[in-house]
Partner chain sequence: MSEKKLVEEEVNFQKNDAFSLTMIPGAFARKMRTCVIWQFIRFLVINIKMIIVVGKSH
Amino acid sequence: MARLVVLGGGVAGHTTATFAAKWLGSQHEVVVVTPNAKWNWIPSNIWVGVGQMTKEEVTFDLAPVYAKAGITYHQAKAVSINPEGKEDSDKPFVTIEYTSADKAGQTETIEYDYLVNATGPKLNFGATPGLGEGSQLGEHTVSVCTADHAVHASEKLQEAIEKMKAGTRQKFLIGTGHGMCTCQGAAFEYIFNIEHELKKAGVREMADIKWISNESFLGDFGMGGLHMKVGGYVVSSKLFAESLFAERDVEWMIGAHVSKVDAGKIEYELLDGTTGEEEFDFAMLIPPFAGVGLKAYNKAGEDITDTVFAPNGFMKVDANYNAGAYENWKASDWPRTYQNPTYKNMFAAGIAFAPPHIISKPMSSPNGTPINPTPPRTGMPSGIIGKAVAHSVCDLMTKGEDAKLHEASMAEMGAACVASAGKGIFNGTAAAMTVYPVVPDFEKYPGTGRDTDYTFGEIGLAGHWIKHILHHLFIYKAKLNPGWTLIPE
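Return the coordinates for this one chain only, taking the form predicted alone.
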């Protein structure tokens, strides 16, 4: 019997572990190590953050689901990896530290035959002074990155609404909290859900709403923007986004690096090198992402973290990390199998893999400050990658080390995104978009980098209902209910 250890129980890790357990059956062991007791459907946190869903509606307990699947579950965080074992044993192992109440702080080692790193990101609030401390949210802003954060955001939003009802004008600042953030999409959804809720509460005229982002243009979304078919015409995401912002009377500030956060005020630097301050009464600023801080050691106990992980803390995979200048970047730089190049029995899935470079054009201010979105690897791509990695590992375990690995390059992968712009049975709206491929391929698709026949978008009530249905569908799938494998990633 061989053992697969999956680090992380988010979209990528949960997908990898559950499919592997199904395909391997009782012949092999699947172990999940994740610090969380609950699974969270993160795309719906924005609705929790405006009081339109509860924490319980976007989470569920992992333990009974893994018990049903025959998966060994440890509520713990991975601390380090020893891919060569130790001096008296060749068996590789991972060291974990328990986060569950009954074992909090206790450490243990788990040997493995194959390891999948799907730890996701550290929410690096500490990268911006005042935004938070380390991975913890600070006191000046709110967040929708976790279900608990979103509950707190909803409470603060209701306080702001009450102030407006009492006659006090409020300024809302939503966007990215650092020059190298990703996940502009979550902030994009949240700002328009806030605008929608303020209208419903009858206080929209008492609010000033402003978007702040590290994008060099509206609609970049960390993908260099896109051209898509809307109503039969090809339009840019820049035009699409600017039209929506103008329609909802939302101001915007782009190419911005938030350098400091104080109570009711941020300091920022723009791409042109100018600096300034912006005041707020309510702010939700997405933090940058980093690797979770896993360490790696060789057989002699020497630190080999730099061999296994990139400087940002994400695991190295089969990507071209020597692409050089932007002019040399190609779609083929992106990984296909997500196998670690040094240790062939280790893979990384979802946000945990180190990208070869960003997707958007790199930008920096005259002061040398990088101000550009880092690449999104969440949602649908994470699920697709997790399933492909599960396929590869299962084949290696059952067919031997010469088994062909499965591929899921983001440069050959399409993705669908449904971005909520307000929740409501009859007045909700969402932008439903498809992108193919996620990473543009300018050699295959000159000019736009993408196939415009498969890259399109519409906004309206139908999009809202699609997002609402997907919420229930993916939670149903993640709970491993009957027919779960039939629901696509």
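Let's see the other form, the form predicted in complex with its partner chain, since the form predicted alone is already up.
No partners, no molecules, just the chain.
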């Protein structure tokens, strides 16, 4: 009997663990180590953040689901990996620290035959002074990155609405809290949900709403923007995004690195090198992401973190990390199997893998401050990668070490994103977008780098219905309810 250990019970890790457990049956053991007791459908945190959903509607307990799937579950965080074992044993192992109330702080080692790192991002609030400490959100701004953050954001939003009802104007600042952030899509969705809620509450006229982001143009989304067919034209997402903002009277500031956050005020630097301040009453600023800080040690106990992980803390996989300047970047730089090049029994899935480089054009201010979005690894790619990795590991375990690995390159896969505004069935709208492929391939699709038959964006009720369906479908699937394997990632 061999053992697969999956670190992280989020979108990628849950997908890997549940498929592996199904495919391997009782022949082998699947173990999940994750600090969270609940699974969270993160995209719906946006609705929690405007008070349209409760935390309970977007989360569920992992323990009964893992018990049903025959998965061994440790509510703990991984601290380090020893891929060569220790002096008296060749068996690789991970060291974990429990986070559950009954065992909090206790450490343990778990041996593995195969390891999948799906630990997602560290929400690196500490990268911007005043935005937070380490991965802890600070006191001046709100976040929707976790369900608890979103509950807090919703409370602050209600306070702001009450103030406006009492006659005090409020300034809303939504976007990215650092020059190297990703996940602009989440902030984009949140700003339009806020705008919708303020209208609904009858206080829109009392609010100034402003977008601030590190994108060099509106609609970059960390993917260098996208082109889509609209009304007989092929247009840039810049036009699409600017139109949405102008229609809803939402101002924007782009190419911005937030350098400091204080009570009611941020300091920023722009791509042209100028600096300034912006005041706010309510701010939701997405933090930059980093790896979760796992350490790695060799057999002698020496630190080999630099061998296993990239400087940003994400795990090295089969990507081309030596592509050099922007002009040389190719779609083929992106990983296909997510296998660690040094230790072949280790894989990374979802946000946890180190991308070869960013997707957007690299930019920095004349002062040398990099201001560009880092690459997004949204839910759909994270799920697809998680499943491909599960396939590979299962084949390695059942067919032997020469089994062919499964592939899932982000330069050959699409992503669907639905950014809704409002939650009602007939009074909300949404921008439904698909992009294919996520990483543009200018050799295959000269011009836009993408297939414009399958890269599109559209605003309307239809996208809004899709968002509702996705919410229920993905929670149904993650709970492993009957027929769950038929629902695609």
